[in-house]
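One chain comes next, on its own, written out as C-alpha cells in the form predicted alone.
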Amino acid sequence: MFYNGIERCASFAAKATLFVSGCFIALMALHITLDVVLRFIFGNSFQGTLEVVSFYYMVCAIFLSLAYVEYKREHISVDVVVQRLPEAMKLPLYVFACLLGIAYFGMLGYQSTLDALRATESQETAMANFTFYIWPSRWALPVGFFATCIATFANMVKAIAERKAL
C-alpha cells in the first residue's frame, strides 16, 4: 500500500516534470526556426532569442527532466566494483547509495528554493537590451530537484519491496 503511493507519486512528478520540459524544448525548436527563417527572409529576427533561450528553455528542458531518468533509472552509473560484490551486499550499498542521492538533491533542493526566493523577491534581470527577468527559470531547479528526490526514493522503496537492487 505504501509502496504504490509512493510508485504512483513518483511516476506522477516524473512525468509531469518530463512533459513541461518536452514543452520547452518544443518551444525552443519553434523559437529558433522563426528566429532564422525571420532573419534569412527579412533580415530581421526576434529581440532576445539568446536570453529566452539560454535562461528559460535551456534551463527547464535540463532541470525538470532529471526527475524522469531517475525514475527510468537512466542515470549514468559506474558499476565495475558493484557487480563482483556477493548478492547480499548489493541492496544495501544500493540503499545507501539512494540515501546520499537524496541528501544530495534535497540539498540543491533547499539551496536552489532559497535562491529562487530571492530572485523572485528582486525580480531579478539578466543584462539585455532590454529589462528581461530571469526569476521564473530560477524555480525550475527547485522544482526538478526535488521531483528527483521523490524518484530516488520511490526507486529506494521499490529495491527494498523487490529485496534486489535495481
Partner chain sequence: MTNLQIGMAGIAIALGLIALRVPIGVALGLVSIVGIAMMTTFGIALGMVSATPFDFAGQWELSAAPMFLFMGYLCTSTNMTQGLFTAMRLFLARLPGGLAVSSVIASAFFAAASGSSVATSAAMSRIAVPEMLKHNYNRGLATGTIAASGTLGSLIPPSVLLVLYGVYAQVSVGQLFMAGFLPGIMSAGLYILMIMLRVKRNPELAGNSAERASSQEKIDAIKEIWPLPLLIGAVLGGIFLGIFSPTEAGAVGTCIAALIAISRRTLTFAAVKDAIINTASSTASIFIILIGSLFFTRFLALSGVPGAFSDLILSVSTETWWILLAVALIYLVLGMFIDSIGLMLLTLPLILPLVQGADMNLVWFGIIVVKLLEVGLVTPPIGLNVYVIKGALGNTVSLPEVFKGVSWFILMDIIALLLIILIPALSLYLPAQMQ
Contents of the next structure:
Amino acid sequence: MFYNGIERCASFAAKATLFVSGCFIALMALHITLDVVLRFIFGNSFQGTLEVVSFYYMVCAIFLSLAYVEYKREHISVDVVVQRLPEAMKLPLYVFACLLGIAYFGMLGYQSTLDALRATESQETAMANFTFYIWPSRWALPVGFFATCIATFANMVKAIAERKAL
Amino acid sequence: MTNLQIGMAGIAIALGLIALRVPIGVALGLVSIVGIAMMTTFGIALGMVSATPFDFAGQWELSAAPMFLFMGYLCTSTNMTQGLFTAMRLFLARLPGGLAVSSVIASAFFAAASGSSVATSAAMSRIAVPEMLKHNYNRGLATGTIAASGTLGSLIPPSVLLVLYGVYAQVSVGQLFMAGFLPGIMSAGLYILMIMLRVKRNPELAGNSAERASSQEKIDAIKEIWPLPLLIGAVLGGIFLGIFSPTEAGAVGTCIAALIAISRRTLTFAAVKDAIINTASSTASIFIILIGSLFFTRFLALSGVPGAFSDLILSVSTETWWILLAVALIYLVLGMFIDSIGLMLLTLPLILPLVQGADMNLVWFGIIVVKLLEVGLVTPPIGLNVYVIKGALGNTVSLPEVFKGVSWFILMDIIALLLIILIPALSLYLPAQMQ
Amino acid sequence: STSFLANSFYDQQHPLSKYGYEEWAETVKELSNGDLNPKVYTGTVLLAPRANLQGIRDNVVQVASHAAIYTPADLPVANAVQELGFNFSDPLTTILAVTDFSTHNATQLAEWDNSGVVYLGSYATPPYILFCREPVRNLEEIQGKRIRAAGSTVSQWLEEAGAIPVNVPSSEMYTGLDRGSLDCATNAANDLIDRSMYEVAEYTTLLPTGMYWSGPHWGFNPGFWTGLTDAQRDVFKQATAKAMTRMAVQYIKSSESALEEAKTKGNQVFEPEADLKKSADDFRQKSLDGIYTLVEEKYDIADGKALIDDYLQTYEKWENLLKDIDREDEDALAELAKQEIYDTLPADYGIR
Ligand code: NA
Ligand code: NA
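Moving on from the form predicted alone, please list the structure of the form predicted together with the partner chain.
Shown next: the complete complex, the earlier chain at its head.
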C-alpha cells in the first residue's frame, strides 16, 4: 500500500516534470531557429532570445528532467567494483547510494527553495537591454530537486521491498 | 585538518563513493559541499550551493549541448543516419575500420565549425556510434573514437578554449587559431592511423568482415546517402557564412533534420517524442555531473590543492624541459578532477610567469596547454566527453568500456603532444605565414 | 592574523583584477604588516559573474567585485544611477565621484545595507567605443549594422540611429565578428589588444557609447567588516584609495596604448562624423531630460530627482577637485580620495 502510493507519486512527479522539460527543449529549438530565420530574411529579429534560452529553456530543460533520470535509474555511475562484490552487499550499498542521493538533492532542494522565495520577493531580473524577469524559472530548481528526492526514495523503497539492488 | 588535507581526503572519498556506485554527480557534489563546510562553515557551503546550479545552467553557450543532442536523436529516431553509413560500409569495405575512420574525419570537419569539444561530441555521438554498434564494431572503439575525436573541437579553430587562453596569456587569438590547425589535423591523423593498424591486426574490432555488395545494392545505398551530408553541410555552411553562430547551430540543425525527415515521411509523432525524451534525460544526466564537477572544482580551489600541487612540481627546476614536463604532469593529474576552464584559471597564474621567464613562445605553449586540457576531457574519473557519450547512449555501453576504448586514443594524444613539443614548427609555421 | 577570500570575476590580466585585486592584496598585506592575509581568486573559479553579490552576502567570499548591472532587481538604486552611463566618458572623475556618492548618499547606502554588502570602492571602465568589420563613421554607415551592446540606453540609441543592438556573450564576440554574424562590438579600447579584437574588427570609431561603474568593486561582507579592528578597516580604506586611483589611471593608459598599438597593426581609427555624433548627443540630452521619471518608473525610486541630482552634484564636485591635479599622479590622486572620501566617513561606517 505504502509502496504503491510512493511509486505512483514518484512516477507522476518524474513524468510531469519530464513533460514540461520536453516542451522547453522543443521550444528552445524552434525559438532559436525562428530567430535565425527572421534575421536571415529580414536582417532583424525580436529581442531576448539569449535571455529566454539561458534563463528559462536551459534551466527548465536541465532541472525538470532530473527526476525522470533517477526514476529510470539512468544516472551515470560506475558498477565495475560493485559487480564483483558478493550479492549480499549490493542491496546495502544501493540503499547507501540512495540515501546519499536523497541528502544531496534534498539539500539542493532546500537551498534552492530559499533562493526561489527570495527571488520571488525581489522580483528578480537579469541584465538585458530591457526588463527581464527571471524569478519564475528559479522555481524549476526546487521542483526538480524534490521530485528527484521522491524518485530516489521510491527506488530505495522498491529495492528494499524486493530485497534486491535496482 | 588543514584545508589541504581536507582537499586530498575529498578526492579520495569522492573516488571511493564513485567506486561504490554512488551516481558520479552526487558523489562529487556531496563531497564538495561537506568539504567546503569543513573548511568554512555549513552556512557558507550552502551559500555556494545557492550560487552555483542556477547560474551554471543559465548559460547561453551551454545550450549547444542539448540542441546538438536533440539533432542527433532526431537523426536516429527518423532513421536518417542509416543510408550514409550503409553506403560507407559498402564503399569503404577495403579500409580497415572504415566507419571509425570516417567518424574521425567527420568530427574534424565538425570541429572546424564548432568552438567546443562537448558540442562536437554531443553532435557526433548519436549520429555515428549507434551505426557503428549496429555493424558490430567493438563498443570501446566506437565510443572511444567519438569521445576522442570530440576533443578536436577545441584544437581545430574556432575554439572557445583558445580564445580564453588568448585573453589570459595576452596573445593573439588569430595566431592561436592558426597554430591549432596543424596539431588538430595531426591528432586526427594519428587517431586514424591507430584505428587502421588496430583493425588490420584484429579485424573483429570493426565488426563482421565487410559484406560483398552487388552493384544494384550500391545504387540503392547511394539513393539513401543524401540526408545526413545535406544536414551536416547545412549546419557547417551556416556557421562558416556567419548565418548563425556555433551555439545556434544545434537548434537550426534540429529543425533542418525535422524538415528532411518530413520530406522523407519519417517524422512521426513517436519519433519526435522519443527524441525529446532522450534529449531531456541525456541532458539532465550530463548536467548533473557538470554541476557536481563544478562544485568539486570550487572545493578543490578553496582547499588549495591545485596550487600546492603545481607549486611543488614547478619548484623542482626552471629548465625549459622540466617546465614542459611539469605542466604536462600538472594538467594530466589535475585534469582528472577539474574541468578545463577552471583548471586554466587556477594554474595559468602559476605557470605563465615561468613560461615567460624561460622565454618560451606563448602561442606554442597555448597549443600544448589546450591539447593537455583536451586529454583531461577523456581521462577518468571526470572525463566530460566520456560522460557526454555515455549520457547520449544510455545503457547501451558501460563507462569502463568507454574509458578503456578511449585509452588507445590517449596514447595517440601523448604522441601528438610529444610531436607538438619537439617540432614547434607544427604550431608556429602557419601563424608565421599570417604575419 | 586575519585570513580572508577576495574574488574578482574579471580574468587575472584585466586591469580591474590586476590593480584592483592582485596589487590591492599586496598593499593590504604590506600596510597591515601581514596581519591581514588575503587569498585572491580571479575569473569564475569560485563564483559565476552574476553570483558575486550573493557570494558576499552569504560570506562565501569576504570581499568581491560585483557588477550591479547583472542583478538589476537587487540593486535598483545603483542601476538607476548607471542609466547615466551613456552620458559620461571620463573614468577617473567617475570612479571617484561614484565612490564618493556610493559611500555618502543615504538612499544608496540603505541599498548596500539591505543587500548585505559594505561598499568600499568603485570601478569605472573607459567609455565603450565601436569596433567594426566595416567603417562606421556616419549615420548612413551604421544603418542595419548588428552591434553587440550592453545596457538599455545605448541599445535604444542604436535602434534610433538605425543599427540593431544584439546581446552576445563575450566569449562569442571574436568568432561572431570573424564570421560576420556581428558587424560591430562595443567595448573598452584595451579589448582591441587584450581580446585580439583588432584582428577581426579593423575599423574603430571613437564614439563613446557608455561606460560602466555600477556596483561595488570592493564589496565586503558586513559580518566580516564588523569583526575587523579599526586599524584593519583603516588599512582597507587606505589600500582601496590607492588601488582604486591607480587602477583608473592604468586602465585609461592601457586603453590609450591599445589604440596606438592597434593603429600600428593596421587598424583604422576614426572620429565619428558630425551627423553620427549629433545623433548620440541629441539622444544623451533627451535621456537626461527624462531621467528623473525614468528611474522613478523603471526602478521604483521614490525621489528620482534627489538621487540623480545628488550624483550629478558629486560628479561636478570631482570635476572641480581634479582640475588642478596631475591626472597621472597616482599618489596625489590616492591622497585626494583618502581626504575627500574615506576620511569623511563616520567612524562606524558599515558596522552593524
Ligand atoms: Na573548433
Ligand atoms: Na579527466
